[in-house]
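Quick heads-up: it's one chain on its own, the form predicted on its own, in C-alpha cells.
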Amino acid sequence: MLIFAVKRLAVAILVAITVSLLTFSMIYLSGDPAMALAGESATQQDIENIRRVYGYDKPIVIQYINWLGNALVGDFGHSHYLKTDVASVIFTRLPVTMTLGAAALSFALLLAIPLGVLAAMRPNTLIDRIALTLAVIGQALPSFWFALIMIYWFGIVWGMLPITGSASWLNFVMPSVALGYYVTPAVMRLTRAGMLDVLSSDYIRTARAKGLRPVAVLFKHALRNAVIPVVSLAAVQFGFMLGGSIVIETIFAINGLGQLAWESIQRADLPMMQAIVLVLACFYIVLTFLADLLNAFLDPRIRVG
C-alpha cells in the first residue's frame, strides 16, 4: 500500500507542476502584461517602471520560480482590480463553493446510487426504465436551463425557495440540485452496471447458497465491490463541480469562486484568474489522489496493478 501511495503521489506532483506551468503562462497569453497594466496612454518609461515593480523584467524562469514559491506559501499577489490581497479574497469565497459542491455531490450520490442499485436488482422492469429515463433527462437537460426552470417554479410561482444569495442553507437547495442532477446519470449508470456485474458473479451465488441474508449479500458483498469505480467518479465529479460552478453561481448570484472567476475574466484580473485556476486544479488533483488511495484500500488488486 505504501509503494502504491508513493507512486500515486509522484504522479500527482508531476500533474501539479504541469498545471502550475500552464497557469503561470496565462499571464502572457494576452501579450506583454506590463503594457496591459499600463494602459494605452502609458509612456515607455511607465511600462518599464511596471516591469520593474512586478518583476516582469526578470528572466521567465526566475519569474516562474518566484511565482510558484510565493503560491506555495499562499501568496498569490495582489488583484489588479480589487487592489487587495488575492489569497484573502480566494479563501473568503472558497467555503461557499465548497459548500455548494459538497451539497451537489451529496444530492447526486443519494439519488444515483439507490436508483442504480434498484435498477440492477430489477433489470428490464418499470423501476429500471424509470431510472434510465431520469438518467437520460439529466444528461440531456443543461444545468443552466434546469436552474432557470426551478427559479421560475420554486422561486417565483410558488415562492418556496430564495432565488439569490447564500445567507442560509435554503439558498443552496436549488443550486445544489441543478449542479448535482447533471452528474447523476453517470453515477447511476456506473452503479447499475457494477451491481449487474457483481450480482452475477460466483461469490455472490456462493453467499446466497450459504444462506446469508439478502440484505447482507446486497450491502456487505455486492455493493462494496460495485461502488469502487463510483468512488473515482465521485472524486472527479466533485472537482468538476468546483470548477464548473461558475454558471450556477452566476445564475443564483452566489458569491463563490465561480462568480469570482466570472468577475475576474470580465475585469481581466490576471492574478486573480491565475489563483482560482491553480487552487481549483490542486483540489482536483488531491481529490483524485485520495480516490485512488480509497480504491486501493477497498480493492487490494489495484495495488498490485
Contents of the next structure:
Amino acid sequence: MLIFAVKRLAVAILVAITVSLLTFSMIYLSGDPAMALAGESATQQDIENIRRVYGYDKPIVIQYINWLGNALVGDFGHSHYLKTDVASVIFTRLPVTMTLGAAALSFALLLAIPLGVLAAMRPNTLIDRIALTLAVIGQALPSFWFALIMIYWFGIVWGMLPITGSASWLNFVMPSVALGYYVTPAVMRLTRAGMLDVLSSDYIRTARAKGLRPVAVLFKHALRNAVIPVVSLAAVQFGFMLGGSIVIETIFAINGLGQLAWESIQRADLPMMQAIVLVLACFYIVLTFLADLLNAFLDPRIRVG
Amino acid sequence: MGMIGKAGVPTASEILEPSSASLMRKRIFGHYGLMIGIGSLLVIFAIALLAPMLAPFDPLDQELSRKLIPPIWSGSAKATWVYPLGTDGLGRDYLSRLIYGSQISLLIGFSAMLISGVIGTTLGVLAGYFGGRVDMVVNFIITTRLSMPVVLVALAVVSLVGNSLWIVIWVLGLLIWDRFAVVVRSSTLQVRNLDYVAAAQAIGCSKMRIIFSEIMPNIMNNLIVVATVEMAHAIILEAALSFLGLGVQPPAPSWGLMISEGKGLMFFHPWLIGIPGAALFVLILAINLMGDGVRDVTAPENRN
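Could the form predicted in complex with its partner chain be given as well, to go with the form predicted on its own?
Once more the chain from above appears, this time first in line as the rest of the complex follows.
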C-alpha cells in the first residue's frame, strides 16, 4: 500500500509540474505579453518598462522558475487589472465555488444513487426504462441552456427563486441543479451496473437465504459494495465541476472563481488566468490522487496490479 | 449436403452461418433508439446540406422594421407564416438562422471529433500495443490532459490566440482526445493477445500492418461509440464558447450564439432562447442515441 501511494504521489507531482509548465507557456500564446499588456497606444518606452517591471526581459527558463517558485509559496503575482495580489482574490472567491460544487455534487448523488438502485432492483421494467430515459435526456441538455430555462420558469414566470447573486442558500438552488444534473446520468449508470453486479453475487444469495430482511440486504450488504466505484467517479466529477462552473457562475452572476476566470479572460489579465488554471488543475490532481488511494485501500487488486 | 450429421442434426456451422448476418440486421433495425438517432441525424445533415434551398431568407439579412416577430404558435397577432419561427432582435429570420446554424454545429462537431480521434487513437494504439514504457508515457499524457479544465483552457486560449471558426475547431480537437485514448488503449490491450494477432506476428507481418489490418478493424466498434460521444461533446462545447462570446463570432448563426443574443430579451421573448436550444438538444440527443445504439448492437453483452 505504501509503495503504491508513493508511486502514485510521484506521478501526481510530475503531472502538476507539467501542468504548471503548460500554464506558464500560456502567456506566450498571444505573442509578446508586454505588448499585449501595454495596449495599442503604448510607446516603445512603455513596452520596455512593462517588460522590465514584470520580468518579461529575463530568459524564459528563469521566468518560469521564478513564477513557479513564487506560486509554491502562494504568491501568484499581481493582477494586471485589479492591481492587487492575485492569491488573495482567488482565496476570497474559492469558497463560493467550492460551496457551489459541493451543493451540485450532493444534488447529483442524491438523485442518481436512488434512481440507480431502483433501476437495478427492477431491471427492464418501467422504473428502469424511465431512469435510463432520464439519463439519455440529461446527457443531451446543454447546461447553459438548461440554466436559462430554469431562470425563465422558476425565476421569472413563477418567481420562486432568485436569479442572480450568492446572498442566501436559495441563490444556490438553480446553479447547483444546472451544474449537477450533468453528472447524474454517469453516476446513475454506474450505480445501476454496480448494483446489478452485486445483487447477482453469491454472498447476496446467502444473505437472502439466511432470511435477512430485503431492506437490510439491499442497503447493508449490496449498496455498500456497489457504491465503491461511485466514490472515485464523484471525486473526478467534482474536479470537472469546479472547472465547468465558469459557465454557470457567469449566468447566475455568482461571485466565485468561475466568474473571476471569466472576467480575467475578458480583461486579458494573464497572471490571474494562469493562477486560476493552475489552482483548478491542482485541485483535480489532489482529488484524483485521494480517490485512487481510497480505491486501492478498498480494493486490494488495484494496489497489487 | 454431406454437412448434415448422422442423426440428421445440423452442425453448428449450419445453424450459425445463415443466421448471424440476418440476426445483426434484425438487431440494427429492431433497435428503436439507433433507428431514431440515425434518422434524425440524416434529416439534420440533409437540412445543413440543402440550407441554401431550404432557408426562406438570408440568415444575415437585417430588417429592423420586422424585428422580434413571435413564432406562429405564440397566438400573437404579429405572428405570420412568412416567418414561421419569428425574427430576432435585429429582424433576421429565425428559421433561416436555425437552418444555417446546423452547418456550423455539424462542421465543428465533425472536424473537432476527427482531430481528437486521430490524436487519441494514435496514443491509445501505441500504449495498448507496445505497453511498458510507451504505455507509461501515454498514461502520463492522458492524466495531464485530464487535469486541465477544458472550458477554462479553451476560453483562455481562444481569447489569447484570437477566434475564428477554425481556431475553435483546433482548440477543441486538441483538448478532447482523452476519451479516445483511454478507450482505444483498453480495446487494443484486449485485442493484442488474441490468436489472430499472434498468427500475424508468426507469419512475419510488420508492426504497422498488424496495427492497421488486425487491430484497427477489431476496435472499430468501440471507436465509433467514442466518436459519437466526442462529436456531441464538441458541439456542446462550441455552443458554450459561443454563448460566452468567445466561440463563433457574430453575425454567424451559431446556435450557441443565438441563445446568447436572445438571453437579454428572454424575459419577453423566451422563444429566442427556446428554439436554438431545442435544436441543440435534438442534435445531441440524435448523436447520443446513435452511439448508444451502436454499442448495444455490436456488444449486447455490455448493455448494462
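Superpose the two forms; the largest set of C-alphas matching within 1.5 Å is the rigid core. Remember, it's a predicted structure, so these values are computed and weren't measured experimentally. Numbering follows the first chain given and starts at 1.
Once you line up the core between the two forms, the Cα of residue 49 ends up 2 Å or more from where it was. Relative to the superposed rigid core, the position of the CA of residue 84 differs between the two forms by less than 2 Å. After superposition on the rigid core, displacement of the C-alpha of residue 173 between the two forms stays below 2 Å.
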